[in-house]
Each structure stands twice: as C-alpha cells, then as structure tokens.
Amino acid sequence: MEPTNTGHPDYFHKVVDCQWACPAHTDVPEYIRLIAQGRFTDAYLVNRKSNVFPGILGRVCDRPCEPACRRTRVEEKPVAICRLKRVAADQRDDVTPLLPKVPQLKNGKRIACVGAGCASLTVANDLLPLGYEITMFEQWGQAGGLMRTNIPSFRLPAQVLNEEIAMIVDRGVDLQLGARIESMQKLLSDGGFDAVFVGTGAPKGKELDLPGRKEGTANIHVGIDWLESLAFGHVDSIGKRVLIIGVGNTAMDCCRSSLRLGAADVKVMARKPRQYFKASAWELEDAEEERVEIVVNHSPRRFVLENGRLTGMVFDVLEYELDAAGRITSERVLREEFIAADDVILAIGQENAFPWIERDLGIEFDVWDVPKVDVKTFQSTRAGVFFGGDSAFGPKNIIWAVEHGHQAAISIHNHCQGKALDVRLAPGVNLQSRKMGMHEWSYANDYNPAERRLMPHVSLKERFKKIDIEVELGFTAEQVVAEVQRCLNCDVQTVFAAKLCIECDACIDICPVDCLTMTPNGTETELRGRLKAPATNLTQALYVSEPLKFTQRVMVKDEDLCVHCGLCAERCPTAAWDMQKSTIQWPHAVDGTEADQKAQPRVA
C-alpha cells in the first residue's frame, strides 16, 4: 500500500466519527473539552459556527452523531453529545457582541428568503456579514418554520426558539410576517431581488384515503396541520381515546401532545415491527414513559362511524416473515381488529407543496412534482433560484436543513458575484500538537469508565399540568462533570513520524487495544491479514506509514480500534508518535471572500 495521505481533509475527518456523521460537521470533541473547562460561551460559539442553533438542536436534534460515537466500541451507550450541546447553550453568557459583525454599508445585492425556517435563517446568518440585504417572507405571525409549528413547546420552549432566531433576525433581516408568497413569478419580476432562496419545508401532510375518511373529517386530523393549530392556540382539547397512525417523530409529538390536551388512552398504530420504526429511539422511550401504547403489525383498513360520528378504526392484523438479515420477505393478514377512538391523527409522512410556483418559469419539476435541485449547489434549473431544507429533497431534520443553508449561501454568494457555483473552497485540516512536556498532553487522556448520565425529567404528575412545561430539565453540574469525561477525544490524533522511529516495539507493547502493527508492506488484504488484532470494520481506512529506515517495514494502525489514549506517544523514546488536535475547516460563505468584498462598490 502507498503511505497514507494524512493531509487529505477527509482522512482525519472520518476518524472523528461524530463529526463525520454530523451533516454540519460540528467539532464535537472540541466543544465537549471546552465544557469540561467550564468555558460554556466558547463551547456555544464552536457549536454555533456550524449548527447555528445550539440551544434548539441541544433539545431536538435527530442526533446522527451519537450512533457514530466511538464510545459505543467500548461500551453500549454513546456520549450524550446532544445534551451536552444544550449545557453549553443553557450556561453561556450573552454572545451577541461575539457574533460576526454585519457591515452598515451593504454590497448592493438583495436576497429573498421564502419561509422563515431553519434553512432560510441559516442562509441569512451566513450572508448578512458579507453585506447582503435579506428580506424574509413568512406566512405565519412568527418566525421559526417547523421548529415553531411542528415541535411542541414541552420539547422546545418558545424562549429558546425566540432567542436563537433573534440572534439572526435582529442583525438586519427584513422579516415580513404574515406575508404569504402567492406567486413566484410576481416575486421574481416585481421584487428586485438578485437571488431567491426557498426554504418552505414540506408543509403538506400525507392523507389516508380509506372508507369513512370524508364522513369522519371532524375527528380525523392530519398530524402536521394539527400540531400547527396547537402551536398557534387554535386547538385546546381532544377526545379521551386517540389513535395516532404512523410511527415517526411527528407521531411521537402528536401522541404526547394528545395526553396534554386531556386524552386518557393514546395508541400509536404501526404497520410494521419495531425495528422498522422511523421515530428516534429516545422519542419512543419518552412516549412510552408517558404510557403511550405502541401497537405493531396493524395496517389501517377503514374508519368506523356511528350516527355520523367517528367511533374507531378497523385494522388488518399482519404477520411478517423475515430473512436472516431482518428484511421482510412476505406478509399475511391474520384477522381484522376494531379499535375504539374518539379522534384519529394521521402522521404517515410529509410532502412538498408548491402551488405558488408557476410551471412556466424555467423551474423544472420531477414526476413527484418536486423541483429539480442540484445536490451540490442547491440551485434549481432556473439560475438564481435556490432551494434548501425539506423543500429541496423532502423531510429530513433540522441539522440537515442547516447544512443545506450553509451550502446554498455559498452558491448565492457565487451567483451574485458572477462566479461559477460549483467552484467552491475545498475543506482543509489543521494539526496542532497537544504536547506540553516530554510525556504530558493538554487534554485528559485517561479512560473514564463512567456510564452515560440519565437526563432528569419533570415528574409524570407535574408535566401534564400545562402543555408548555419542558419535560427534560437538563444535566446537573455533577452530571456534566461525569459525562464530559466519557468523550474519547477522537479529534486528538496519533500522528506518526516514520523517520524518527527506531522500531523498538514499545508503542505496540503498550497499546491497550492492539491497533498497531509493524509488518512488511503488501496489499490492503495482506496487511489486514497480518494485523495484531483482526480488522472488523472494513469501511474505515488503515493508516500505513512510509517505509521504516532500518527494516523497510511499515507501521500500520487500525483507526477503527484506536481510542486515542496517547499511550503510544507517552511510551515512544524518540517522539515518533505525537498527539495532535485535528481541526476540520469546512468552508462557509464568509471564507475566502475578502477579495470579493473589496472589489464590490459600497452603497449606503
């Protein structure tokens, strides 16, 4: 094998599994270390640089980082990455003076953002410091998009939402509330904008066209519409027996909200077994803690009405056969079953809806009536019109929408400056030694066996008294101290200098996980076959050094096994091993724009 190119930004980025899994590339280990030092404001700013909404995402992020966490390789549960993000947000000082400055003199370019959700707000966050004028159109009376309308206040308090939105809007966004855009053509022709960003989400809930649907419409609700009505105070009650159809995160919000409106018996009806659920594991746990019953293998068949009023639903009870990989190979109906209900909430998915975009503007739509959007630039087939978040590629989650906003902002800047949209700064990586002395490092490298801390919750008796009581209380100071020590510092890399190695085997002898091997070079298959410990994860690359000077062997490290303890560097008598912090530079619109800004005329 050729020597590993550790200068390629993806190499060390992939080693920091949590950061690699995060769509916005948040520097997770760095902010956890800052929290460990009590530097909550600094930790918040590290978060905000990439994910924009640390307080919001510290409560409701879908947490793609946590399943990837390397801690799960030494024990079952990952570091509580998301909840530590909330710690930084809850304990920070005022960060307003520390945010990027917005120039008083603008660059003469005007951008329209349709929808005031997380993607549009990210675009504004990135473009305001570059001198762009942002006008944001929101159909409702408050900004926030689905963060406002689809996430209940017992999970995301309005105060947290308002504070983080204000950090963007108050810096110069012309926010027009109650301003529903009815015509893209009119916006393009009359608005005087240099670019338009569409961040309207996926605002249409999927229907369930079954017998009895139309007749029972008074007590059959579409989930996202019902949550929206709840958020704006248009709904304040529901029947005692409630069925939720679907088992995604929206379904979890619907069932828990129903309990707070007075429902006594709430069932979530799932068509498939539990391993196929779309809802996050922690959302399911929270719902079941509140005594929501989750019923599997029930497929809706028809709504049942008596004297014009809904009384329940009939379901097909299904049985599945699975293969060895857990895939469904067949299904059969065992019987029908009636389940009583006073109200039914449909939470079976969301779709994009663009009735306000005329079809003769050069914006092409696919067979599903979704705009064709470039996956790299986020531009539609009409130059200057961009999409992001759920409106671009369908429902995902907030952190994906944030990264869409970052990338769309780069494209909008390039478009307005007359540059090619696909010419973008490449990611980079910086390495800095953590060495403080001969065998001392400026990070804690002891393995802490502490188990994951449990989040304190408001008691079941208290949490249902009002709909806006936040259920999760946040970690205590003692819990924070314990949880931060569980991070394995995966961004502090073991960096090897082959020219200093004397091949004494000290590092190999001391490695607690046997991730190091010195062996003659060969093909990847050959090297993997000679490793001291078997390589079980073939998706993560091997590190292969240059030939060692005495025997021409190579040092091989299985990055999948390494826990970054630093013992190899402590033991090495020649300092061939060093512990170096890897910082991934993921470009945003502000990066590399100084020359562009100097070339632009300034207008008052």
Second form
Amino acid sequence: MEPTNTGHPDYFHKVVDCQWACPAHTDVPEYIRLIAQGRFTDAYLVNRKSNVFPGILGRVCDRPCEPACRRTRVEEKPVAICRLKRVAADQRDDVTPLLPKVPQLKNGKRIACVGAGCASLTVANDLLPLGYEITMFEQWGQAGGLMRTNIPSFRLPAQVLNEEIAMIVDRGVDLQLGARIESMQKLLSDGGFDAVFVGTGAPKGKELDLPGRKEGTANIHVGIDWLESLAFGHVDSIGKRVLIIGVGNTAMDCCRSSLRLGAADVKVMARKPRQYFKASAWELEDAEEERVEIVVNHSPRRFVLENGRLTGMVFDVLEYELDAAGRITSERVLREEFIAADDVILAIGQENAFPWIERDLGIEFDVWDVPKVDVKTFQSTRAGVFFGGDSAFGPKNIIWAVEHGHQAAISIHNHCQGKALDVRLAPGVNLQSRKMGMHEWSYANDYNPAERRLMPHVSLKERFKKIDIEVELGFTAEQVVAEVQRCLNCDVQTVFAAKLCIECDACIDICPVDCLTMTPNGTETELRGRLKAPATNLTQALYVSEPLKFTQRVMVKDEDLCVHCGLCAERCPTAAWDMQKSTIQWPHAVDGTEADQKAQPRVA
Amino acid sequence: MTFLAKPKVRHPSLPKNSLGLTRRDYEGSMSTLCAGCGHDSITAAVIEACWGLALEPQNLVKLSGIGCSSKTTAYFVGGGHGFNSVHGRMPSIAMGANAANRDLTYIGVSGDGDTLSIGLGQFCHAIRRNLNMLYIIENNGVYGLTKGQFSASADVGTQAKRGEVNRQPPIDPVLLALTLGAPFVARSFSGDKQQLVPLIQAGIRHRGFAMIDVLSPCVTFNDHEGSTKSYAYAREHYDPAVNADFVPFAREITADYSAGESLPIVMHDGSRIVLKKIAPDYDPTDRIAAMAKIQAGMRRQEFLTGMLYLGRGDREFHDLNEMPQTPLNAIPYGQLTPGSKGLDKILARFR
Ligand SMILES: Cc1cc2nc3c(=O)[nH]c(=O)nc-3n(C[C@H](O)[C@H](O)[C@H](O)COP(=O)(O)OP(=O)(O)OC[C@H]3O[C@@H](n4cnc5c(N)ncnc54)[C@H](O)[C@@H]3O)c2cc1C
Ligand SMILES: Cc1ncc(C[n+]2csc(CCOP(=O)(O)OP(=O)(O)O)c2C)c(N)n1
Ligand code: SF4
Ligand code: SF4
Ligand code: SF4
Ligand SMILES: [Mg+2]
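Now show me the form predicted in complex with its partner chain; what you just gave was the form predicted alone.
Whole complex next, starting from this chain.
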C-alpha cells in the first residue's frame, strides 16, 4: 500500500468516529474533555459552533454518534455523548456576550426564511454575523417548528427551547409570527428578498385508509397533528384504552403523551418483529419503562365501530420467515384479532407538502411531488431559492436539519456575493502535539474501565402528575465524573514519523489492543490478514507508514480498536510516535471561501 | 518506563489457547525498563511462547539474577513462581528447585553481566549438569542496570557511550556452551520474534539444558555508533543460519519443508522441532562443524542466529543422577531420609 496521506482532512476525521458520524461534525471528544475540566461554557460553545442547539440536542438528538462510538468496539456501550452535551448546556454560564457579533451596519442583502424550525433558525444563526437582514415567516404563534409542536415537553422543556431560539432571534431576526406564506410567487415578486430559504418541514402525517376510518374519525387521530394540538393546549384528554399504529419515534411520543392525558392501557401496534422497529432503542426503553405494551406482528385491517362510535380495531396476526442474515423472506397471516380501544393514533410517517408553492416558478418537483434540491448546495432548480431540513429530502431529524441549514447558509452567502455555489471552502485538519513531558500528555490517557452511567429518571409515580415534567433528571456530578473518563479521546491521534523509528518493537509490545504491526508491505488485503490481530473491520482504515530505515518494512496501524492510550508514544524511545490533537475544520458561512481565507489568513 | 500500566482492555478477537487463556493472561506486572529496551521485546516473546504452548502458569518457575534483564521475570506470567537470586547465582537456585521438583517448567532469565561476568562459573556448571531448564541470556554488551560499563560480552574495539574503547576479548556464550557440551544452543535477536518465539517454545519443551543467547540492545547505554550491540548494528550484521519451527505433539506438520533444507527432530514428549536451514551448508546437528562455522562468521563480523546446535537423546541431570521419577518434594519424608538406623548402616560401610 502507499503511505497513508494523513494530511487528507478526512483521514483523522474518520478516526473520530462520533464526529464523523455527526451530521454537523461536532467535536465531541473536545467538549467532553472541557466538561471534565469543569469548563461547561467552553464545552457549550464548542457544541454550539457545530450543532447550534446543544441544550435541545443534549436531550432529544437522534445521536447517530453513539452507535458509531469506538467504545462499543472495545466494550459494550458507547459513551453517553448526548447526555454529556446536556451537562454542558445545563451547567453553562450566560453565553450571549460570547456569541459571534452581529454588525450594526448591514450588508444590504435581505433573506426570507419560510418556517421557524431548526433549519431556518440555523440559516439565520449563520448569516446574521455576516450582516444579512433576515425575515422569518412562521405560521404559528411561536417559533421552533416540530421541536415546539411535536416533541413533548416531558422530553424537551419549553424553557430550554426558548433560550436557544432566543439566542438567535434576539440577535436581530425579523420574526413574523402567525404569518403563513400562502404563495411563493407573491413572496418572490413582492418581498424584495435576495434569497429565499424554505424550511417548512414535512408537515403532513400519513393516512391509513382502512374501512371505518371516516366514520370513526372523532376517535382516530393523525399522530403529528394530535401532538401539535396537545402542544397548543387544544387537546387535554384521551380514552382509557389507546392503540398507536406504527413504531417509530412519533409513536413513542404519542403513547407516552397518552399516558399523561389519562390513558391506562396503551398499546403500540407494530407490523414487524422488534429488530425492524424505527424507533431509537432508548425511546423504546423509556416507553416500556412507563408500561406501554409493544405488540409485534400485527397488521391493521379495519376500524370497528358500534353505534357510530369506535370500539377497537381488527388486525392480521402475521408470521415471518427470516433468512440467515435476518432478512424477511416471506410473511403469512395466521389469524385475525380484535383489540378493543377508545382511541387510535396513527403514527406511520410524514410527508412533505407544498400547496403554497406554485408549480410555474421554475422550482421543479419530481414524480413524488418533492422539490428537486441539490444535495450539496441545497439550491432548488430556481436560483436563489433554497430548501433545507425536512422540507429538502423528507423527514430526518434536528441535527440533519441543522447541517442542511449550515450548508444552505454557505450557498446563500455565495449567491448574494455573486459567487458560484460550488466554490466552497474544503474541510481542513490541524494537528497539535499533546506531549507535555516525559510521560505527560495534556489529556487523560489512562483507559478507564467504567461502565456507561444510567440516566436517572423522575419516579413513575411523580412523572405523570403534570404533562410537562421532564422525565430525565440529568447526570449527577458523580456520574459526569465517571462518564467523561469513558471517552477514548479519539481526536488525540497517533502520528508516526518513519524516519525516527529504530524498529525496537516497544510500541508493538505495549499496545493493549494489538493494533500495531511492522511487516513487509503488501496489498491492503494482504496487510489486513497479516497484522498482529487481523483487521476485519473494513470500515476502519489501515495507517501505513513510509518504509522503515533498517528493514524497509512498514509500520501498519489498524485504526479499528485503538484506545488512544498513548502508550505507544510513551514507550517509543525516539518519539517516532506522537499523540496529536486533530482539529477538524468544517467550514461554515462565516469562514467564507478559499479566496477570502487567502486574503485574510487565520491562525488556528 | 511508562507510568501507566498497560490497561486490561484487549482486542475482542484475541485467540484463546486450549486453557481458554489469551496472550494477555500471560502478562506480568508493568515493566520499569527504559522505553525501547530490547529486554521488553524478549518478555513479549516469552509471553507469546508460553501462551502458544498453553503452559499452566502455576507450573512455571521463573528464575533470575540481578540486572535489567533479570528484572524481566516479573513482567511475564504473573501467575508463575519467581525467584530473583543474588547476582550471578541464578543457576544454583535453579539447580536446587529443579532437584526438588522435576515436574515444573524452569525458565531462567539472565544478562551478559549476570552470566558471563560474575556468574560465569555457575553458568558452566549448570551446563555440565545438564539441568533441565531454558536459560535465556539477554545480551546487550553492558551492565545496563549499573549505567553501562562494558560486560564480558563486549567486542574488542567496541566504544562506550562516553567514548572509551574495550580492549579485552569477549566471552561468547554460544561457543562456550558448545564447548561445555550443551545439547541445545541457539542465538537470536530481540527484534525478530518470528525467529525467537519458536526457539523459546522449543527450549521450554526440550529436555535438558537449553540456552538462547538473545542480542538485546540497551537503548540507553549501548545503542550508539561504535557499538556492536546496537539496533542498527544488529540489523546490518544479522544472519539467520537455521530457523526452527516448533510443532506441538498434537499437531500435524502441515508446512511444506523441502527435503535437505529442513530436518524434523522429535522431542521426548513427541513434539517436534523442524529445523529450516537458511545457510545451505550449515549443519546444526554437528557440534564441531557448527563451532567452526560460528567462529568463521564472527571473523567476517556476521552474527549467525537461529537454532545453532541441537543434539539428540542427551541425559539430563535427573537421569545422570538416577533420580526417582517422583519429584523429591512429593516423596514422604520418611522415605526420603534413611532415619538414624539407616544412617548408622550407611556409616558402618565406611568404618
Ligand atoms: C413526533 C416527533 C418527534 C420527533 N422527535 C425527534 C427527536 O427526538 N429528535 C430529533 O432529532 N428529531 C425529532 N423529530 C424530527 C424533527 O423534529 C424534525 O426533523 C425537525 O424538526 C425538522 O426541522 P425543520 O426545520 O426542517 O422543520 P420543522 O421543525 O418541521 O419546522 C417547520 C416550520 O415551518 C412552519 N411552516 C410550514 N409551512 C409554513 C408556511 N407555509 N408558512 C410559514 N410557516 C410554515 C411550521 O409551522 C414549522 O414551524 C421528531 C419529529 C416528530 C414528528
Ligand atoms: C554481587 C554484586 N556485584 C555487583 C552488583 C552490581 N550490579 C548490579 S547489576 C550488574 C550488572 C548487570 O549486567 P547484566 O547482567 O548484563 O544486566 P543488564 O542490566 O545489562 O540487563 C552489576 C554489576 C550486584 N548487584 N551484586
Ligand atoms: S494509542 Fe498506541 S498503544 Fe494505545 S491503543 Fe492506540 S496504537 Fe495502541
Ligand atoms: S517504539 Fe518507536 S522506535 Fe520502537 S518500533 Fe515503535 S515506533 Fe519504532
Ligand atoms: S539501562 Fe539499558 S538494559 Fe537497562 S532498561 Fe535501560 S535500555 Fe534496558
Ligand atoms: Mg547486560
């Protein structure tokens, strides 16, 4: 193999599994170390730079980082990355004076954001410091989008939401509430905007057209609409027996909300076996802790009514055949089953809907009536009109909406400056040694065998008393101390200088997880097979050195299981290995383009 | 040294031996040697070898004298028995222990100073008695522990770190062992585990005295230009003559050994050492020829390594002294001593 090009900005980025998996590329290990040092405000700001809503995301993020966490490869459970984010948010001081300054003097460009969800708010967050004037149109009386209308307050308290939205809006957004945009044509022709960002989400809940749907409609609810009514106080009760159809995250919020409105018997009805559930594992756990019953292999057939009133539903009970890989190869119906219910909530998905965008504006829609949006620039087929968040590619989650917002902001900035949208600053990487002395590193390199801490919850007795009691209490100080030490510091990279190595084997012998080998060079497949421990995880790179000076062998490191303990570097008599912090530069609108950077060199 | 102990976390796919143990289970306490010391690599090789043989840790006895090298017995097989003797006196302790319990496995680790300077007499007599043990010399040409004075293995003309030159001729442990009739004589290099691990395994399984002289650079006091025991010098002058593959009793020989180039030698327990000749005209079963070749190599500044001599069917200490099969420490006291009446009878023979 050729020597690894560690200068490529993705190489060390991928080693930081969580940061690579995070759509917004949050520097997770850095903020965890800051928390360990008690620097909560700094930890918050590291987060905010990438993910804009640390307090919100520290509670309800979909956390794609956690399944990616390296810790799962050396022990069972990932670091509680999300929970630690909440620690930073809960313990921080006032950050308003520390946020990027918004200039008094505007740059003369006006941007319209349609919708006040997390995608639009991110666009505003990124463009305000550059002097843009932002007008945000929101149909409801409050900003926040689904975070406000759908995520229940027992998971996400209103105060947390309000604070983080205020951090953006209060810095100079012209927020127009109760201002639904009814015509894109009108907005484009009369608004006088230089660019329009559509962040209207995926607002339409999917229907279930089965016999009895129309007749029973008084007791059959579309999940996301029902949650919205609940958030705005239009609903305050539900029947004793409730069936939730579907087993995604919306279903989890519906079942737990039902319990808080007085339901006693709540069943979540799933078509497929458990391993196919869309809901996150922790949401399922939380629902089951509240005694929600999850019923598998039940496919809805029809609603049953008596005297015009819903009494329950009939389901097909299914049986599946799976192949060795666990894929469903066939299904068959065993029997029908009636399950009694007073109310049914449909939680089977969401769709985009753009009744307010005329189809003759040059904004093209595809066969599914979804706008055609460029995956990199987020521009529609009409120049100056951008989409992001759930409105761009269908429902995802908050952190994806945020990253869409960041990328759209870069495009809008380019567009308004008359630059090509694809002239974007490339990501970069900076490396800095963490060596302080003979055996001293400026990070805690000892592997800590502590197990993942469990989030303490409000007791089952207390939590149902009011609808907005936050169930998760947050980590205690002791839990924080233990949990931060579980982080493996994957951003403190092992960096190798072949010309210094005297091939003494010290690093090879000390590495606790056998990731290092000196061997004659070969193809990747050959090398993977002949390492000290075979490198079978193909998603993880091999780090291959230049030829070594005595034997012309190469030093190969399997990045898969390295626990970044630094022992290789401590043991190396010639400092051929060093531990260096990689700082990934993931560009945002404020960073400008390469040309701007050349004009104004920044010191990292 | 490192201040952090190697953490217990391990590669999840680390293989287990027939006892269900991984290589990590054969580690000892944290090494306090200098970072990059060759001795640590030898420790790693011993760990690998013991794991591969599925040695039961409690059946292993680790013996040593004094020196950095001698400290290393603490760094492998933490579950074994250990004895750190007085400087140069490890063979006496090994002798006594072995005499009392022939059923255990004995590994002695010593340095060039411990063996060839202060302990030379002890070393020679252990060979003469054909003590059943593996004797590893971690050879760095200096007294590492006492800050790098020349040892008895330092070559003529070799330069110390501060510049003084050695004028006294070296004692070569391989030639010495061959002269004294050692049945198993090998040489290796700490930087070549592929060669060293099977040699250690063969040495452990071999019945009788097995000696491996392992070149093991001292990074702190003898790894500079002008040294003949540095990493650089070793890499340049290193010349494998005969490598050995160790094949445990239970396993079939699967590798393809071309005739003439390889020679399987069956050991007392049925396991085999397959000698693989690298130098075509080297015969590792001919003691006199081997000595000549090694000496000729030395003249050319070539450092012949591998299984340099392996004799057959030698009788070890217990055979030579017609000792019982049962270890002495397992024989009841009454049977072991003649008693006062028995003693009188014996003495009567001399009256
Ligand atoms: C029940 C439920 C639970 C969820 N839980 C989580 C979770 O725990 N974690 C997570 O990461 N994600 C979760 N999600 C998904 C997440 O909420 C969305 O992916 C995210 O909010 C999308 O953000 P957005 O800015 O694209 O749109 P939205 O948040 O949908 O915001 C769009 C805004 O636009 C407004 N709007 C729409 N049309 C117009 C118009 N014509 N004129 C003016 N205003 C308009 C809407 O009123 C809304 O305020 C959940 C979703 C649901 C439905
Ligand atoms: C009886 C006695 N004499 C001298 C010493 C001092 N001493 C300690 S270690 C050592 C030499 C060790 O050299 P070597 O065996 O080569 O070990 P290394 O440190 O090089 O591995 C000496 C002379 C001693 N401990 N005891
Ligand atoms: S930091 Fe070095 S010694 Fe530690 S696990 Fe990674 S490669 Fe191995
Ligand atoms: S410890 Fe340093 S000098 Fe020794 S083999 Fe490893 S990288 Fe090379
Ligand atoms: S002094 Fe030399 S022999 Fe002793 S530990 Fe250090 S490098 Fe090894
Ligand atoms: Mg020595």
